[in-house]
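Next up: a single chain in structure tokens, the form predicted alone.
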Amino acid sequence: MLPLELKDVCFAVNGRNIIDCVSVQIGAGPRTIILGANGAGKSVLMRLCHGLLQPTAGEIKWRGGNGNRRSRQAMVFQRPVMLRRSALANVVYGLKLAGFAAGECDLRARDVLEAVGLERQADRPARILSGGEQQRLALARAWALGPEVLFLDEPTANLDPGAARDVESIIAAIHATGTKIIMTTHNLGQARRLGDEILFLSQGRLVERAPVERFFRAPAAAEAAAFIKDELPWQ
């Protein structure tokens, strides 16, 4: 599917520019993160990207022409919406509306469950489920659908610290099954761990693409320069 190709996109509410004139192509394999302050535009980036939003200005396009081609994309949220049935019957569901078979969907959704330490929980209410229980499951249900690329909005953003690491071991073990992760994170250390590459927002604009490290270690746009240094003042 990919690379995944924005030209001149914008995204205006109420004419005030939300996503301004943003321009980039994303290719499979390296992580990409995309960082930014509080209202930089970044989870918009996000929906426009998925499908969820459409651009007021610019175009984008999947590799073969125009189009979301959503079928092979999964994205989790913040807060992932459950449905009311248990965990492996959020998993199954998903998995039926994806158009696989009905003798393929239980194997699948119990494998998947299992990779994210929530076979003990098949059973039980999804609603019931921890915070953290939940963000695995939303991955699991994910996961279970081999996307090519998984959009990922802030996932650790809600949970305590342990709940994190675990989310973050399976985005790590997706990643390494050959699936594109696009990211949006506030977390710098997480975007450290996460990411191969780091897409930074400025008040809607796209300021600088670097590779993580080089991003880090010395950020060639002003706005960058100063996100790091109030993020992580001791640098």
Ligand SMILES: Nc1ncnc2c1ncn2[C@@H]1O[C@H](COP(=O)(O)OP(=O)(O)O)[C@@H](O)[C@H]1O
Second form
Amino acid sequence: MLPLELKDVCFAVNGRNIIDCVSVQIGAGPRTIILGANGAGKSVLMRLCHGLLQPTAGEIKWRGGNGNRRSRQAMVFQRPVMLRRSALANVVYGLKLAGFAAGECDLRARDVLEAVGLERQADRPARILSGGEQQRLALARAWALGPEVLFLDEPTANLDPGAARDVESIIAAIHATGTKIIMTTHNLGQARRLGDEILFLSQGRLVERAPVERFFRAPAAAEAAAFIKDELPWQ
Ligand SMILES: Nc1ncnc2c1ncn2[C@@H]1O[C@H](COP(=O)(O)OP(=O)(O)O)[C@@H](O)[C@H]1O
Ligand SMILES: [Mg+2]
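Show the form predicted together with this ligand, please, the one above being the form predicted alone.
Complete assembly follows, chain above in first position.
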């Protein structure tokens, strides 16, 4: 169902463009990082792409696929929302909603819990898991669906460095199974570690798109250069 194409997409609230005329085509394959300072519009842009918000101007088109796109894309948020059930039941619930056969759900859920290192927590209430475990569970819930595209909105922003690294390696593993990754972050190290290409957002505008290596070596947009300098002042 890729590429995903945005044409002159705006999202205005009270007359102010939070997303300001963004046009871009996002292809299958590379891990795409939406980078920018707090308030740049990353979360809003991602919600627009995932279909949780509708553009107030412009259009968003998915090409290919069978039109049943919501079942083929998943999203993980900064703060995972867990049902008052076991970790396993949280994953099974998502699978059932997505229409997986009842007999298949349990096995699939256990497999994916193992893949994120939560097999021993499977029967514990999801809400007593640590922040890092809950985020791994959120990734498991998304991964279980076998999405073509996974949207991740600052998935490690609330985690300590160890838990963040675990989440990063799970994201790499999900990508290795063929899922397209589109992730927001304001963390330059993470963008470098996980990204293939950068979309740099500043005040709702897409000011630069570049391969990761080139972006950090020689950012073309003044806003991008200033952001890198602020975040990595020793470079
Ligand atoms: N539903 C909304 N109504 C009004 N303003 C919003 C809404 N959502 C986000 N904003 C504003 O839009 C800007 C971009 O927000 P956001 O996408 O959350 O930024 P980021 O994720 O890059 O930190 C911010 O100024 C924020 O306050
Ligand atoms: Mg955000």
